Every structure is written in C-alpha cells, then in structure tokens.
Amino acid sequence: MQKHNANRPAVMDLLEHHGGLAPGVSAKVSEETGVPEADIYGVVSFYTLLAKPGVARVCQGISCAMAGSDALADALQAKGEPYEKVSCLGYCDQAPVQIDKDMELTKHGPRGSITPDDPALPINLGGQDDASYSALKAFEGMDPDAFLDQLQGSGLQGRGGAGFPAWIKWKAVRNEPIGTRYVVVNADEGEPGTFKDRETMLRRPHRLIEGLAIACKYVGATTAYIYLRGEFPAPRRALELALAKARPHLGGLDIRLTMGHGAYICGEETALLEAIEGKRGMPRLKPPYPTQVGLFGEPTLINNVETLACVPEIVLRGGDWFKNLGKTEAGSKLYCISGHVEKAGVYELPLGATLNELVQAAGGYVGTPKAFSPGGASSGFLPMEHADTPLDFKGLTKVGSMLGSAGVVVLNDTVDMAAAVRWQQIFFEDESCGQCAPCRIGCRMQRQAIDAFIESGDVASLEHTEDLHWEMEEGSICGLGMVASLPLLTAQKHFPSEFEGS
C-alpha cells in the first residue's frame, strides 16, 4: 500500500537519476518516495528509456527504413556496440537517424527545410523569435469573454491530431468551480512522420511559452507542465533558455519541463497525465474528461505545441484574420513531409492545402510517386489519385483517412507496399501500452499476419485482418488500438495487386 504522503511525482526523475532498471533501483526509489517497490518496478519496466538505458538507438520508422536505417544497425552490430531498433524518433526529415545513450543525434542527414520567413504566418518558423511578449500584454488588457469570442471566431482546432475546437476546452476549464487548475502542453511528439512541434520548440520557443502563458491566465492556472518526448534534448535546451528570458513577463506563473521516457502512448492526453503523476502511461477511461478531472484530479487544459503557438497572433490580429488564412478550414497548418521528396521538412501552408501543393513547397517528388500517408501511421495509406484531396480534418475523413498530426510521408514506386505495412504494424505492436486486450493482442496478430504473407505469399495469412480491426476499433480504450490496423487495411484496399500472393 502506498504511504499517505508518498511523493509519487518524483518517481520518474529518481528512476532516471539512479539508472532505470538496474538492480536495486526500484527498492531505492521506493524508500525515497514511499511508493511500493512492485509499483515502482511496474513503472520503470513500462518506459523504454528507463528499461533499457545506456544504449544507442536506431530508428526503424517508415521514413528512416526507406532511407536505409538497417545499414546503421548493421554497422553498430559489426562493431559490437549495444543498440536497439526503436519506433520513430521524430527526425524523419533527417533520415536515417541514430541517437546515442544521451538521446543526442549521432547519425543523420541534413536538417530539414522550413517555409522561409513570412511575417504574415502565425507561427512563421523562418522568422526571428520574439521575446517581447506583446501578445501576453495585449491579452491582459482584454475582457475574457471578448478573448474567447476571438478564439472561437478563429476556428482554431487542436493541432495535435484530434482537431477539437480549442475554445471549447478553454471555456470548460475556466468554468469549472474547483479552485486549482493546470495547463499541460503535449510535446510528446511520437507519431511517425511528425516533427513540427520539435521545430517549433527549437525555432520559436517564445511563441509556445507566450501561448501557454495566455492559456494559464485565461483558465486561472498558476502551474503549467510541458511534457517533452525523452528523445528531444535539443528542444528542452531551447525551452530552458527561452524560459530564462521569459521570466520577467510571466509573473508568478510556474512552468515546469517534464521529459518523457520513451512511450508513444503518452501522446494520448490522459496517458500523458498518468506519466506526469509518476505512473505507467496508460490511458484513462473517459468520462470524466481532463477538463473536469485531469492532472492530480484537478481541471486541466491540455493543448498541443502547435495549437498554443497559434494563440499569440490570434490575440494580436484577431480571430477573423486567423480563420481567413485557411483554404478549406480555418487557419494555417504546419505540415511535415518526408520520404521520397526533394526537401523534407516543415511547411506552414493554408489548412486544406493538397499533397501536390505541399510537395511543390518541398521541391518536388523523388522518383515516381506511388502512395502517401497523410497524417502519420494512424492515417494509413492513400494512392496518388488523392494527391489533390485537401489535407484537412474533414476532407481526408471522406476518403477513409485522417489529417492526424499532418505527418505526411511519400512513397515512390520502389517501395513494396507489404513492406511499408510491416514497418507501420511493427510500430503499433511496439507502442501498444498493453492495457486492453483488443489492442495488445490485435496489434501483434496484425503484424504476424503481414509477416506471414511476406514470408509465404499466401493470401490466407490475411484472411482475418478485417475481423481483427473490428474487434480493435470497438474494444480498445484509446485511439491507438482503434487505428492500428489502418496501414494494413488501406494498403489492401488501394493496392490490391500487391496482396494477391504468389
């Protein structure tokens, strides 16, 4: 039983400090926190960076796999150096990628491109970061209801993948009768093909901090957390420097940086809360929603990095200005693109831009394009006949996909679709938290099915994939299990000739 005064939030930092899963660490952390040792062991064994510290990591995400990451792993093996193949590391624009035991890049391509400096853009990655905090000052002089009207009028939707209207969350947390409230930034960017938040934190950290400060003041929070994925030491350093400069503008606001420890599932908002609280990152059942019962049981506003980075310019230029930037839906959007294009990177375009327009910004296709994934692994694959479909929340849903994190990956005709499916199914199997049986078992079975097909060419190996998908979609607690079959099912649907067997 946990002691009444147990210091649960300290668990993660202490585990990292003492060496993760090393012998005796669980007992030591239990003594220091009052949390039972068995519970501590359950936590440390859940997170990859804690369970397997001190080794190099080679990305096996789809962009890195296409760029030859197996060669990086073979080189480490030949030298006898310990390494681990891991899910997407969030550097798809620099593929293939390898990091060392301290999460620093050791093998990578050139840094990805961005949209050039354009002051007309809300985030403007190519611009000079502004530490004046003029938007925060302007917000402090606004009536809260007037600000909410501007936020609502902007049409800003959550840029992390769900596309939920931002103003509804903000209003819900502000209206909760409970006194203590929190704001949490989801910077645990783990969706394959996605690296826009990484670049925002590196290039425009003050944009994020200012948007976060406005959010805190609106909902009445005095403490905020930025939860960064553990493989992002450089963004952490950028935020630490920016926070030091921002302090005179923040008043008594306490902004805390919390590093993740290698669990994609913590990108799900409730799993992220569990991680901050020092627990295994397993999604909570909803309702209640975090706006009512969130971090430490208090009302909590959770927003993605890009979402908050849009807020300062909405304050300064108005909701209508932001809304009119969009093409089919409101605002601009940071689109990531990698794979078979000339200049992988992050491009800020009107929301609703097409693949062809995005690729034009990225310098064109490499080879003959065959397929693309419009929103990370969770969005499955589409054929090139959809290259002029708007990359927005509604348009992609109509063709059986989703915008998700806007992590676009282009595949040319040198790629075997069964192999591409396998890369994505490995990702979902590795990253399922294991809490619910449909996801835990289904992810493994879908990966086994595509493995069996590749090995034997027998179409019977794929006989039950649709039934498995139905079970996973209906029975999974969170979105991971609900979408984990989409790479396989969409590839079969759009590229049937590649799954006819031999």
Given for the second form:
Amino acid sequence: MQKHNANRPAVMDLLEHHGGLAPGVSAKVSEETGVPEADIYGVVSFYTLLAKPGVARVCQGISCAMAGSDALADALQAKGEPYEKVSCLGYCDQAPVQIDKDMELTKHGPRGSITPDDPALPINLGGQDDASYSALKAFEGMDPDAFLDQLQGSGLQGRGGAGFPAWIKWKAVRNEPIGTRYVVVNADEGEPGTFKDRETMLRRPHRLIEGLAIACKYVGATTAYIYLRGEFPAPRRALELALAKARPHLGGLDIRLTMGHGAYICGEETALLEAIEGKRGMPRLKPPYPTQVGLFGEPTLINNVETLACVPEIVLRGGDWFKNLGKTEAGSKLYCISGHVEKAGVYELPLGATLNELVQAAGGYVGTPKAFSPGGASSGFLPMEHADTPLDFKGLTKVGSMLGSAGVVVLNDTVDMAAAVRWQQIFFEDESCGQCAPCRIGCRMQRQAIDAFIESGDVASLEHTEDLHWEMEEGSICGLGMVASLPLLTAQKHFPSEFEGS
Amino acid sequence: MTETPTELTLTLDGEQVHAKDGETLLDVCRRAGKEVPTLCAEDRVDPMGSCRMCLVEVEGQRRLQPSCAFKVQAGQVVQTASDKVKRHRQLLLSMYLADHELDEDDLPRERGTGNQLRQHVLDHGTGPKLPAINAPREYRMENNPYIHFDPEACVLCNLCVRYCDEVEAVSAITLAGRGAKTTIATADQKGLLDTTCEMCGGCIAVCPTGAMTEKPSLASDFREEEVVRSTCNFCGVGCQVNLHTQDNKVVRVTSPPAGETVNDGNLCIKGRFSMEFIQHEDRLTQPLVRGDDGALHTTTWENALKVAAQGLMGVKEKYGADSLGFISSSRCTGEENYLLQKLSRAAFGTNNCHQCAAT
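Alongside the form predicted alone that was just displayed, please also present the structure of the form predicted together with its partner chain.
Okay, now the whole complex, with that chain kicking things off.
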C-alpha cells in the first residue's frame, strides 16, 4: 500500500532518470516516491521504453515492414548493436524508420508531404502557425451556451478514432458538480498508419494549445495534461516552445506535458489516465466514464490532438462553416496515407473523401493497388472495390471496418495478404496490456494461427479465428481486444483465395 | 448521516428482483441463487472485472458486462444464461484452457484446495479445443519455505496482488510484464523473503486456481483431507482455523471463509504455516516434575501444581515476595493474562508481573 503522501505521478520520470528496468531501480524510486517497490516493478516492466532502455529501435509497423525495415534490423544485427523491433513508431510517411536511444530519428525514407497552405482549412498544416490567441479571446467574449451551440452545430466528432460527438463530452464535464476537473489531450498517437497528430504538433502547436485553453475555460479546469508519446521528441520540442510563447495568453492555466514510455494501449483514454497517474497502462472498466470519474478520480475531458485543434476555427468562423466543410459527415479531416502511394503524408480533405480522392492528393498509387486499411491496424483490410467508398465514421462501420484515426495504408499486389495480416497481428500481440483473458490469450492465438498458416499452408490453422474474434469482441475490457482480430478476419473475408492453403 | 440506499426493482432472467442502489449485478445474482461463475471477484477487495467469467447480458448495453462491477439500475433487464452468455463462457473457458496447466483428462490441474477453473469447465462446458499458447512468462527463483507460485496455473485474476495491497497493505507482489508475458512478480523478481512479504499466505487463500499454494502441503490431496475447526493458539485474538488432517496429522491450515469469523478469512504466518509443533516430538503433552535424580518425570496436574506452588512459596518466604516475577506468554488470552497478574499480586503479593508482548 502506498504511503499517504506518495508521489505516484513522478514514478515514470524517475524510472527513466534512473535508467529503467535494472536491479535496484524499483527500490530507489520506491524510496523517492513512497510507492511500493513491487508496484514500481509492475510499471517499469510494462512500458517498452523503460523495460528495455538505451537501445536503437526499428519500426516493424506495416508501412515500415513493406518498405523493408527488416534490412535496418539486419544491419544493426550485423554490427552487433543492441536494438529492439517495436510496434509502429508513428513515421509511416517516412518508412522505413529507426530511432536511437534518445528517440531521435536516425534512419528514414523520403520525408512525408502535406496539403499546401490553404487558409480555408480549419487546421491547415501548411499555413503559418498563429500565436495571437484571437480565438481564445473571442471565446472569452462569448456566452458559454452560445459556444456550445456552435460546437454542437459544427458536428465535430472525436478525431481519435471513436468519432463520438465532441460537444456531449464537453457539456458533461462542465455540468459535473463544482470541484476539480481536468482536460487531458490524447497525443499518444500510435495506431499503425497514423501520424497526423505528430504533424499538427510540429506545424500548428498553437492550434492545439488554443483549443485546449478553450476547453479548459469551458469546462472549468485550471490544470491540463498533454500525454505525448515518448517516441516523439520533435513534437515535444515544438510543444515546449509553443507553450512558453503561449503562456501570457493562458491566464495562469497550468498545462503539463507528460511523456509516454512505449505502450500503444495508453492511447485508450482510461489507460492514458492510469499512465499519467504513474500506473501500468491498463484500461479501466467503463462505466464510470472519464467525464464523471477521470484523472485522479475527478471529472475529465479527454480529447485527441486533432479534435482540439479544430476548435479555434470553429470559434472564429462558426459551427455551420465547419460542418459544411465535410462531404458525408461534418468538417474536414486530417487523413494520413502511407504504403504504396507516390507521396505519403497528411492531407486535410472533406470528411467523407474516398480513397481514390485521397490517393490523388498523394500523387497516385505505386504499382497496382490491391487492398487498404482505412484506419490503421484496428480497421482491418478492405479490397479496392471500396476505393470510392467515403472514408467516414458511419459508412466504414457499415462495411465492417472503421475510420478510426484515419491512418490509411495502401497495399499493392506485391504484398502477400497473409504476410500483411501477420504484421498487424504481431502488433496486437505486442500491445495487448494483458489484463483481460480474451485479449491477452486471443491476441497471441491469432498471431500463432497466421504464423502456423504461413508456415504450413494448412487452412486448419485458421479454423478457430472467427470464434476467437467473437469472444475477443464480446468479452474484452477495451477496444484493443475488440478489434484485434480484424486484420485477419477481414483479409480472410475479402481475399479468400490467399487463404486457401497449399 | 448515513442515507438508506434506495430500493429498486430489476428483471433478472425474466423475474422481478429487488436490489439496493449501489449493489452490483453479482450481488443480486448471488442473492437470487443464480450460478454466475467468477474467478477474480472477492468481497474484501474492489472489483477488477478482468477475468471476464461473470459477464452477463444487460439490455441496452452493446456488449456483455461484468456483473461483479456493473451497478444495478431500476428497470434493468439482465440475463445470466442467454445463448450469448453461454457461448461467451464456453469460448472463454476454451481460451483459459489453452493457457493453463492441464492434467491427463485435459482439465485444469487440481492443486491446493481446488481449482475453480476446473469446476467452471465441468459446470459450463467449453467451446472448441484450442492450441496451447505457450505464453513466454518470466519465472523467479523462490527459496521461501511456505509460498509456492506456479505461473502455468495462474489465470492472472490479480486477486493475490489486490489482497496483498488492499487487505494486508503489504504490496509485496505485482502484475508484471505485458500482454501474454504478464505474470505475478515481486520487485526485480526477488524471492519473497527479500520483499515486504509477511508470509501471511493470504495470496494462497484467495487464489482461485491453486497457482499459489502452501509449499509444505504441495503433495497433499485436499480431497483426502479431513477438516477440523479449531482456535489458533498463537495469540489471544482467537482466529478460527480449519485444520486439514490426514491420518490424524495436520497437513494444512486454512481460515474459514471471510465474513464468518473474527479473522475474516485472514491468517498470519504462524497460524497458517506453523503447524509442525502439533505433532513435534519435543512438544510437552503432560506435566513433568524434576525428581531427586535430576531428571524430569511425568506426574499428575495436581502434583505438578503443588510442587510449583511449594517452590514459589519457599522463595517468597526466604527472599521476600519481590524476589518473584511473573511473565505471561503472548499466546495467552486477555482472561489468562488477568488471572496471571491476579496470581502475582493477590496470591504472592508482588507487582512484578509482565506480558511478553507488552514490550
């Protein structure tokens, strides 16, 4: 049991400071924080950056794997340099990538592209970042209810993946009984294929900070946290600079930057809260929802980077304006595209753009396209018949997929679907938190099933994949387990000839 | 001021049942006699909802919900044995079997005082037989004499960790690692003796599968054991113990269930593990008095007390009452301690009396 005044949130930074997992480190951090030694060992062994500190890391996400990241690993192996193959590093537009022990990019492909400057776009990655905080000032002159009407009218849906109407959460937190409340920014971008928040923080950090400040003022929070993935040192620098510059505008608002330590699951909002609190990143049971019982048990508004970055322009130009930017659903959307396209990158298009439209922005396909993932690993694979299907929240759900974080990955006909499935299933096995049995056991089983199939060509290896998916979908605590079988299941469904065996 | 919880009504498997605001669905199911299997639920710790055994169907919820944590609501419609719930239980049990040590009948191996996972498999059946996942767990070297942990029989319900933290406030163990590598560990995988562990063995008591077991009783088959209720005599608390015996020998000590006795399901290292003295050859089982030959001889209680009294009175007469001192054992009850000071003060006339646990 931790001491009454234990400084739990300091645990992870101290673990990092003392060099991560090594004998005696847990004891030292326990002395410094008052948190039991065993608890700290539980934490340090959970996060990959802490469990294996000080090594190079090679991305084995699908885009990097297709671009030949195995060769990077082989080169390190040949040199005898210690390294680790890790889940997606969030640089799919620059695949294949490798980072050093300080998380800095040391190997990468051609730099990614973005939509050119267009002031008509709400985020406009190509534009000059604006540090005037005029939207915040405009918000302060608005009636809160009138603002909520604009937010509701804008139709802004959470850009982290769930697509939940933003205004409902904002209103819920504001309406909680008087007391402490928090706003938390989910900047733990880690879905394979996704790197839009990285670009937003690099290029338009003030958009995020301004949106965050508006959120804090609206819900009544005086402290906010930005939980940024640990493998993003460049966005960290950009945010720190921008925060320093923004401070005079923020009226004493305390914005804290908390770094992640290598766990995709911390992008799940309640696991993220656990991580900020200095614990293992295991998702909580819902209900209660974070809007009621969130960070440190207080009502908490959690939003994705892109969601908050949309808010300043909604304040300045109104909800209707934002809504009308969309095609099938409200607003514009940052679409990430990587894999077999000419110019991988982040493109801001009307929500509901199709794959063909997105690829047109990205300079066209490379080779003959065969399949694509519309929203990262969690969205499975779709065949090219859906190249003209609107990439939006509702429509993709109807075809058994999802928009998720809009991390679109294109696979051409040089890719074997079984191999593609394997990359994704390795990802889920590595990133399952291990808390609940359906996901912990199921993710490993699905990976073993595709491995066995690739090795033997025996379709019997895949006979239980649907049952497992059913149970993982129905019985898992959080979304990871629920969708973890989709790469395998959707590939089997849409590309049956590749799973007939030999 | 405590408020009386609001009474409410919900529908459980088609029948109207009453509940109080704040109760969980599992509370209601148990009261109604529903067979909802659990692994990670235990009244003394907060619900974790991680084993997923107790999921039930709640109308209006997209997915099955953990009854151990899901709160009752007026008008709720809950099903504990729908086709969906049954399919879930069987598939989940199939998955557990693929990550568990099995016996020759392909059932979870029995250990300790039984394996609830085995019972759930027998009661609810399983789905397809799934290939073993051979989870790559880290082991630790243990040299403590009492607590044995076998990761291959662990379902990661985390009850041992939660008990150690929430009930004992000791926090010697933790969930460690991630994904399929997750296991129960100590800090740096040290032996329990090198941690804050107090060897209370509560982790064994709450373990549903026997992954944590009493090391001295590993070879004992609990079905062959006879259980005798007794009172622990290591101190004056009066903890109730169940002495498990085989061939008239104590082979294991457990506590009666939580909520039934003063110790509420808990025991300490002495109560749970220090049982050898009962059959130890050095144990005194009858009064002894030293004879003129210098050796101890068995005698009657009457004679032994007489000899002791005469000896003490002799000392008092020769050297005065304050040359005597009385020390009682920490194993004595409050009443026994009272009698000892009475003996000291009233019978012999000295205030030199002490209780060994008082310092």
